[in-house]
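The data below hold one chain only, encoded as structure tokens and taken in the form predicted on its own.
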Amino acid sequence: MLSTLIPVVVALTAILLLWYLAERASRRTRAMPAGLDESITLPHEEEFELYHNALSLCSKKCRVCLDELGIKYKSHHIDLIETGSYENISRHFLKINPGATVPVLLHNGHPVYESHEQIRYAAVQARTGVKLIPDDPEKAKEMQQWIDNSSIVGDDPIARMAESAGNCIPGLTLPLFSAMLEEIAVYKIVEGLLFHRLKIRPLLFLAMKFRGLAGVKSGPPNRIIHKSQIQLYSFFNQLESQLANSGGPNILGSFFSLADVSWMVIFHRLREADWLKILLTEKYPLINKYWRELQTRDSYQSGILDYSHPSVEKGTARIQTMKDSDPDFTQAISAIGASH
């Protein structure tokens, strides 16, 4: 019995193995460099396009853009794990895509890569009157910083916290993401190992799947929770402190800029985690303002709310109830909010 089916699993393991190879060979992936690519015209049908999904900080930021301007776009979302599978490294994406990143802005066909480098290139772009960068140049380089201090930066944000708001964001996910992963069937995750060219990711994805939502209240997650805090109340306190030099609504005062874009999908996403009674205490008033203003902007409703997506709305949904069924859950993952 077993000298016949030794043949079958060496049949079977070289089938596998060359299906692997193959599917390799054709999932190529490799970091983009960021900004407009002229040299690559992609299949398009509209002179704008975005590649984005609804979870996606970046992608967010993107939408809310092109909505402020007025930019018209053809949609194409697109899964990334955590909504459902692992589209971003389909062998249809890698072409719009090597990176296996959203958003990817396309502009007659040719790319733009990295959400900060998108924004900026559609605000230049626009001719629709509507604009999100200021005529004065040191206004400019102040809205720049601003932009930069809430980008997210790098492969790996979490080592580099220190140097953005945006950095801070995924720590802070690290609920959300264990909530939405516990739909997720194993073996799509797995398929992130084989292909994905950044293996962090759907390793930290396969623990949290394992660990849960009740997973966080302990051990790295729950460190890198309290880290992720405690660096962005360091940009809370300049950003409030900017609110009162500028003198509201916004970063750079009267200007609506892209400043604001950035920082309006940060709050979101704190929203979307249930973060924000925790964070945005009566010690940030003008935030809290601030906050309040950026929800009443139509690019808010159009760019965000309207894509809201069933495994986002689930994933909150389910950290409230256990916020609301562990008390030690919530005093776990919010130790240092009452001390900051």
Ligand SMILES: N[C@@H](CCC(=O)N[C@@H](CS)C(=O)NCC(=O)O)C(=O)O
The other form holds:
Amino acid sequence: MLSTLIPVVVALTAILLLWYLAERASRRTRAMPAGLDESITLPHEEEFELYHNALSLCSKKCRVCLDELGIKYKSHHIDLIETGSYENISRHFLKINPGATVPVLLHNGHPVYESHEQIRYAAVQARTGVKLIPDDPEKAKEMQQWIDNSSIVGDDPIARMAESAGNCIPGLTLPLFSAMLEEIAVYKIVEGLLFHRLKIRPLLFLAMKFRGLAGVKSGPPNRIIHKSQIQLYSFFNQLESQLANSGGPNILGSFFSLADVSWMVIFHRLREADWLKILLTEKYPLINKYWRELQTRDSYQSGILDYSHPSVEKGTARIQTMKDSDPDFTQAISAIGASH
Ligand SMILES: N[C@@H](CCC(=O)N[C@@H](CS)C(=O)NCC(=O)O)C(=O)O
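The form predicted in complex with this ligand is what I need now, so please give it after the form predicted on its own.
Everything in the complex follows now, all chains and molecules, and the chain you saw is the first one.
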């Protein structure tokens, strides 16, 4: 019996291995350099096209920026595992970005990679009369610092938190990721382990899937959340001073710039992961005012709220229910908030 089974198992293993190797060969991934790549021309129909995702913070940044500038674009929604499936590692999307991340901005078919580069590129190219970069070079430099300290830098989403508020955000999104992953089947995450360039990301999601939302109360996820809070507070302190010095209502004063686009999406993520009440305390009156102003902009509606995704809404609601039903939960994730 066993002797007849062995060749079957060997044959099946060989078939699986061949399938995996063939599939990997057709889904080649590599990191793409930031900025415009004029050596690549991708199929396109319109001058500007955007590959993006409803939940993705960097995608929101680009949508808000394009809307502020009045640039019309063709929209291609790409699912990420959080919103349903790993479309970002599909053969189709890897032709657009072998780096497997969104957003990607196309200008006349040429891709621009990295959202902080995309917003600058769009602002420079815009012929709509709207300016999001100040003429004064000193002011433009100041703006760039506020873009840099809110960008997501590097491939590891939970590293380099001291460099940028943007890198504190994935850690603070862990509860939302966990809540959203409740609806995602394990095999879909495993696809990421097999084909994603950045294995740390599907690994993290698999761990979050198994721990569930209550799992953020303790262990490594809880430590990551607390570390993210501490680091984020240091950026909040800087932002509060900047708003006092500039006189508001924006980071550079009266001029609304790319820096504000970049920070708007950070606050919105804190909103969708239900952190605002815990983190944005009365210790930060100017940031509170700033955030209220940001929400009145048309681009907040068109680039963010109009793209609200049912899975994100369910995820936010799950976090709120957990907080209401388990006082330990709120306590465990907001311990730092009480003492900063
Ligand atoms: N630094 C990049 C970050 C790009 C990035 O990590 N995008 C996320 C969404 S915000 C993504 O595509 N995640 C999908 C995945 O890693 O599977 C940028 O600013 O564009």
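Residue numbers count along the first chain shown, from 1. Quick caveat, the model's predicted, so the values are computed rather than measured. Definition used throughout: the rigid core is the maximal C-alpha set that superposes within 1.5 Å between two forms.
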When you overlay the rigid core, is the Cα of Ala11 off by 2 Å or more between the two forms? yes
